[in-house]
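First, one chain by itself in structure tokens, the form predicted on its own.
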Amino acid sequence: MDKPQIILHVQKPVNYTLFDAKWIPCSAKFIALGNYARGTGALQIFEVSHGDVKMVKEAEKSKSFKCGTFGASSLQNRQFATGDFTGKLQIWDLETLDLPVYSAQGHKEIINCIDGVGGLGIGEGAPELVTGSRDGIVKVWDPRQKNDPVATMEPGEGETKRDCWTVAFGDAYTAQDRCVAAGYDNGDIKLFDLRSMSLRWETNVKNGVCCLEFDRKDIKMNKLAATTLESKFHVYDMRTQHPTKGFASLTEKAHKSTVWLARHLPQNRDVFMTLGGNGSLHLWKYSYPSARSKKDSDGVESGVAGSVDLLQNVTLSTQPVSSFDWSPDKLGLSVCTAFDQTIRVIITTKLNTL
């Protein structure tokens, strides 16, 4: 019993398809997003108290929600940014959900993914959002600037547009430095440097990239987890970039199905959870090699990948897990949603001993 245990604390069935859930910072509340069968958007706020989950607020909107983030919000305002099925980017004040405080027609098609940085005291520099869409375009937004993105990354003339499934901010360790990683349905992973406005690195992992996440957004790039179809995930060591080989990485098979997500523990960047298409959760710990870089025969530095150990696994649902979010405030507390229209609050024990 020395190992961490993954315990289902409480589950709550809902009457809509769940796509995302996020903890509201500095609270015991979380927000769930999705779409009703009638094609409208569901936004509900729940509170965890006394071993139960109670809905405290809800709003139904004309368009279905796909994704959301608090990443660009201040801790005082706690405003929630969402991407919807029609390509709209909106920011909501949770006290008054009647109208968004910010709205922009971000993309021509569904916004698949969203991430934020520069808010919540995480990451240096301006608050920014990044969205990725089926239209193949990745856009960076400053919520203080209406309508127009501050950066747009799209395929060049003659290149085919690939469905962008995941975006993630990283490297935000100074007010100027910042990068965005984007993953696509054909297995492409692209790393855009927002300081030099250039493509810094790209690779292909042969299977659609479902999720990308840096272990921390607000430090010099350290590790990047990439999960894919065909039950594989990759962890890249982002400290050393070789001019031709790029970043060192490890590949692990897991879940015997699509690995939908990877989520790093906010209190320990070397512990992360992967979520599977078979409704399973796998808890991993990354171990660094004795030396993180080595010189090749030409004297050029290249990275060395570490290893991962499976600490615990549990199957909670028969359907794919659509979202997972660790509580930033309470170690081991998390919320996850699955396509069985159920929200689950989960407690993972013994994380402080790892």
The other form holds:
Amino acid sequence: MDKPQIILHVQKPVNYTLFDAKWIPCSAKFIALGNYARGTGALQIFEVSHGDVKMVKEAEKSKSFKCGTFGASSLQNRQFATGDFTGKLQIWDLETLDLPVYSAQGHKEIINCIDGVGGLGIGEGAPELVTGSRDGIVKVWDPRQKNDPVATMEPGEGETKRDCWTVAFGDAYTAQDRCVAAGYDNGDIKLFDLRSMSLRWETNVKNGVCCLEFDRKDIKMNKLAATTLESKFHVYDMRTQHPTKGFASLTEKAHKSTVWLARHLPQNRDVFMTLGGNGSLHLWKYSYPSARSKKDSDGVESGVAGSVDLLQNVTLSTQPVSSFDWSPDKLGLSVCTAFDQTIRVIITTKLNTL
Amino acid sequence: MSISPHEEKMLNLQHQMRQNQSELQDYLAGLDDWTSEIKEKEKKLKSPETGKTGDLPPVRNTIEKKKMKKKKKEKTVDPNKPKRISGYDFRAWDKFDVDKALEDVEENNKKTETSSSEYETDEEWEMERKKHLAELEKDKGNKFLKAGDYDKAVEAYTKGMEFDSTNSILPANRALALIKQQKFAAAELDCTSSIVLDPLYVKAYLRRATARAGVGRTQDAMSDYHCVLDLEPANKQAKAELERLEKELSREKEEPVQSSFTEGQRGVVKPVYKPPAERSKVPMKRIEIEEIGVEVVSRPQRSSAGQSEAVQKVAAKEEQAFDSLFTAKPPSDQSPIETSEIIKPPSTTCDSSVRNISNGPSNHHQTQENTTSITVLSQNCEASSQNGRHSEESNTSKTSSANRKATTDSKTKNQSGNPATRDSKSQSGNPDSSLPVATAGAGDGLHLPVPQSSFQFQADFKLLKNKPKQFFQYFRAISPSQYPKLFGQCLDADILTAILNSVNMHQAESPVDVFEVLHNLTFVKRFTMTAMFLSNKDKKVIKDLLQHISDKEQRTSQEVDSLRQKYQL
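Next up, the form predicted together with the partner chain in place of the form predicted on its own?
Once more the chain from above appears, this time first in line as the rest of the complex follows.
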């Protein structure tokens, strides 16, 4: 009866291919990234006001942008980190978009994904960025260190390099603890522990991993959502790691096409949206089992996965949805970009009653 | 009144829609409020007061580790750890396999990588890190050294020294690489700095001794060996070397100039510094630098990518000419002189300009007093032999073009490291020059007058170098008593070998007093120096000549013996 409603609030067509959109923290503005047909990078800032979105700033750069994040920037500076098609990691001051405040040739090929932690009051410890690239390498950056990453995770010599499609920070609940999850085109999911600088866990979900996201970055690892090709997504319970079985998980079918993204609601970590290749949005709620861990016959603890319920679904576009971002400041407000070159501001109601 | 289930459902639906609508309206109203609210908040955010910058944790993997607490030192001795060899246990050191030890250290480092970084302060950790990097560079250098890649070894050691300037092994190892490259002066410097860092480092002394012996400073070398023996009285190498040097020194007493290196050794020419006031006012002349005593005729190195296009073009042309020269040359033309296997194209146009210059050769001698290895040659001559059109220009504006040419020539010379390639260059110049072919042919019948000055001889020698027969005729005309005056400073190995060869080859046809020739040659200034650099081949020629003297000419065995000694046989 009291199902949340997903309502298209405003839509705005643009003249470039959209890859990413992110809310600017502590504002009613969001930033859209993409590439123009002529191969240049597009960066536009829009503001939501009175049932409309207005473009307030734009910049065209020589290289196409693929992804961006505010995750490693302080709330006051709100500097935007981007990864581009040539493998460059740049950080922009939104007041002066002429030159980046930080620039490093991070990868040899396109940076597919970027995530940040330690900024915006989210996550303990140093502000850090993580980038994943087609060259198979995942690099962790500290904006205070020029040119060189602070950690690099790459396949060993002789191993085939897989295209890294997604990276995510998590477990940043103390200054030392921090994890990076990386998903690859062959279905590999790897969890790197940055404290011990080691591979903590890996698994294969058979289909290319499009998106990984922890429900929260700044708490002890709780849940990890992994979306894949072939219309499947997985949710791992990350609290209990079994020495051999790893983490317990559930698998759900959705969208009847590639599940491009999963985004957890900032105001409620058990609610998340998945976005499909057919332009649909599904809103899910995760329910924990009665006991999150059980002891097996040997007395070793292993996790127990919960279940997910579909709360609402809506199809907004005929093209895949390339990005989705919940507003961190306003419950239920989100922005979404699709490959039909349209930015959509979406309102989800009744989220507070869940 | 009761309602049917269908009606109830409809009512519910209506109710829900209404509810949803109102919910959305509320939300939208809230959204408007929120946008203005957040705008205020954002404005506040921009004002500097709100920005509090808490203490951020350090950057990962650089400083983070520095904060680690020092662990309790484990005093328990690792049973696998070999005992340290005492500095005075020389027998044990003799058995000590340095390479194996290095590898062991490397392995241990790998094993204990994680535990090796517990240091109390940032500085300590940073220093440890740099030291570690230096070690890595050293290992790299050692590998290169083993593989014989001395340039890369030197590079690696240099990097290592940048990381850790207190490591005495790095400069010593670099010195070894430099010695292998026969860069003795630099090697000596490195050894000295290594010794400064570690005055008890025996290897540094040994290497410095080698380097010093290399530059002919036998006394200094010996003192180094003495130092080694003070530190390690049982050092075999030092003993053997010391003995050898002592022998050499005693020989040197008889012959003033002596060096442990007589073969394949390049002469070291040091720059002479003069204050501007004392410098020669004579305009700069092009100077040909020839390496003496080097028998190698190698192909010119390919021009590197860093060179300008023009230079590369020139290099390519040279290469082509060089190839054609090798393929076209009939083997019968081979001259007896090794260093100039390629026949120099006759270029008589050079003649006139040479004469012009030969009026004032003394200028050259003032400026180039102290090198036998430098063959002075007028730039005009070189220019004309290199390219016909250059000679015109240089005759009219000699001084103005001198500098420019000198620079261009020095550029091209980068590719022409040896005489052979230089010759090929002049060959390549000919086709596009306006030189008539007839002139070139006339060179064969060339008959040059007896030279009056050393400079004239030099020029003539250039022309005759590859025509042993004509050269012999030319040389025979010179009175032996004139030699010291004529050759002046310039009797280099090239000329000497040419003379010896031609005398040896042709003395049968036209008799000549070989003893007189050889004897008078020894009076030429710096002869001993030149003789020192003679190759085995040349020495054999001399032996033949001496044999000839003792066979055919009426000379006492004493005279022949003294001659033998002077030629250092």
